[in-house]
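One chain comes next, on its own, written out as structure tokens in the form predicted on its own.
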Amino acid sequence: MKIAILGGTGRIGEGLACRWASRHEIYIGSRDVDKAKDAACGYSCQLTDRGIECLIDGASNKEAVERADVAVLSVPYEAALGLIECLRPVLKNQIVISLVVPMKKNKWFEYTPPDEGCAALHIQHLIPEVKVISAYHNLSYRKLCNLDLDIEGDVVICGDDTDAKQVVMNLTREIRSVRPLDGGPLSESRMIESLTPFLINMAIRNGLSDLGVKFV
């Protein structure tokens, strides 16, 4: 499978191209090139060095869709919109998986969706001809980036269209020790989504790091 990640020059990026490269085509967009073609390097580097055969390419988060029958959108909420309709005119056959969340800090971070309930379902109105699903929105990069560790954590994953769910749940679970679990809908997500803030806020109140979600 060809796996294009938007953002993918940061961490969460950074780790889920590392986690997938090993069985995919991952190519890291950005909107700067050469940075994204230095980290596909490093990636690869990193990988390499622990004799693992991989393919993963920097390019122009355009091309970068344009190659990939997955689209992975790991930016801001701000950012993904405006980058949403730069890609539309070659966003056709592609799932698009969301791990984006609506939230500013005040005091603490809050969550902030937009009229549509949540970014999952605003990104689906943007471009109704593409199958949108939302996951990975609380797995900690750092955990995600330590290749060494297993995560032992649950992914919730939600969408419309069963087929492209079913995709993700199989990308999930190529992910050593993560859980893939069926959300529902799209509409499901703007409770995945206010997991984010939550997580981050209790993470600062109680001096704890790298919190995930765990259903037992």
The other form holds:
Number of protein chains: 2
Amino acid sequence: MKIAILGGTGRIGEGLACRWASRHEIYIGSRDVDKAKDAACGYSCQLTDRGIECLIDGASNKEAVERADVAVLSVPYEAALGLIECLRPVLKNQIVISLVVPMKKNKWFEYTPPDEGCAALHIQHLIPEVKVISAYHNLSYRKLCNLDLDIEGDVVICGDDTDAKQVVMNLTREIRSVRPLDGGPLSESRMIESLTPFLINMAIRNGLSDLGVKFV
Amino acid sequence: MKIAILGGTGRIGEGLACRWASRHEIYIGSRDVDKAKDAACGYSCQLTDRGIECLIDGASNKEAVERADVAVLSVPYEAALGLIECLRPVLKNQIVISLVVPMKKNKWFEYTPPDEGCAALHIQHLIPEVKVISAYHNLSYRKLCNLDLDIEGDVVICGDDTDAKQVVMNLTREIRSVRPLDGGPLSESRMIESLTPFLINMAIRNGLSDLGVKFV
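Show the form predicted in complex with a further copy of the same chain, please, because up to now only the form predicted on its own has appeared in this conversation.
Now the full complex is given, and it begins with the chain already shown.
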């Protein structure tokens, strides 16, 4: 499968790229092509050093998506809206995985959903030609990026298209020690999106960091 | 400490009573005093069989709260509002722990917060004379009730009174393998309350049951 990771130079993007690269072709997307190529090169080296064969390339966001079956949106909400406008010509029938969380920080982080109810629904309304699936909001990036570590977290996956959701369930199952859970329709993404600022605040309040979630 | 557990004949009430009974005096409260006394007797026997000395008694809700320093509200939202009216004469400066979640079931469970934003804030507004703390919404009752099992879950605790919150943090720490986490002010209870119907739905969708939560 060909996977574009937009915001692929960030920590979660890095982690997903490295966890998937042994089985899939990965295209790291960024506004800055040189940065994307540098990141891709760095991830490749890391994996090659471990004896893992992989194909990771860097590209502009548009070019990455053009080549991909699945596009991961791992960017801030405001950036996502602009990015989608620019991607429109190359969006056909890809699966778009939204990790997007609309939030602002005053003293604490606060979830600021759009009128549609959540970011995933907003994005789906903007690009009805693709299938939006919501996932990977609450994974520890530290664990995701360190291939020696087991993540032992759950990924709640929300979406309205059963086949697309199944693709993301399978991709999730490929990440060692991570359990995919069906979170229901895309509208339920509100719950997992709103958990993100809550987890950040709770980490700060309790002297923790980088919290993921597991249902026990 | 003297702890009244209202709704103490339910599974979560049973679990909390049995987990706390070796260190505290427990008063099981119910509308039906006989039912409360039967439950108290059953829990006592269970603990005595394990060689654990305890004092657990059954009483009317009102009498249980009158004797207590801490009152646990483990009842459905609609019942809680009526119960609070009836408790008003005996509420002085107790700590009231709300496990209350306003929700309804159509095809799926849905969180139905009151105008105040969440049940805990609503309850606090109704009884400003006590200190309301929100906790224990998302514990596995199966694990809580089986004293042989480690729960290995987290309890998010929200409240506006630092001392009262500390009391509940300490009570939580007494439950083996459970970690108390400061969830912030009482208004943040909305997040942990809304997680309850989401967890029930997710359990149904994924063939699981009785999900608790752990932050990893």
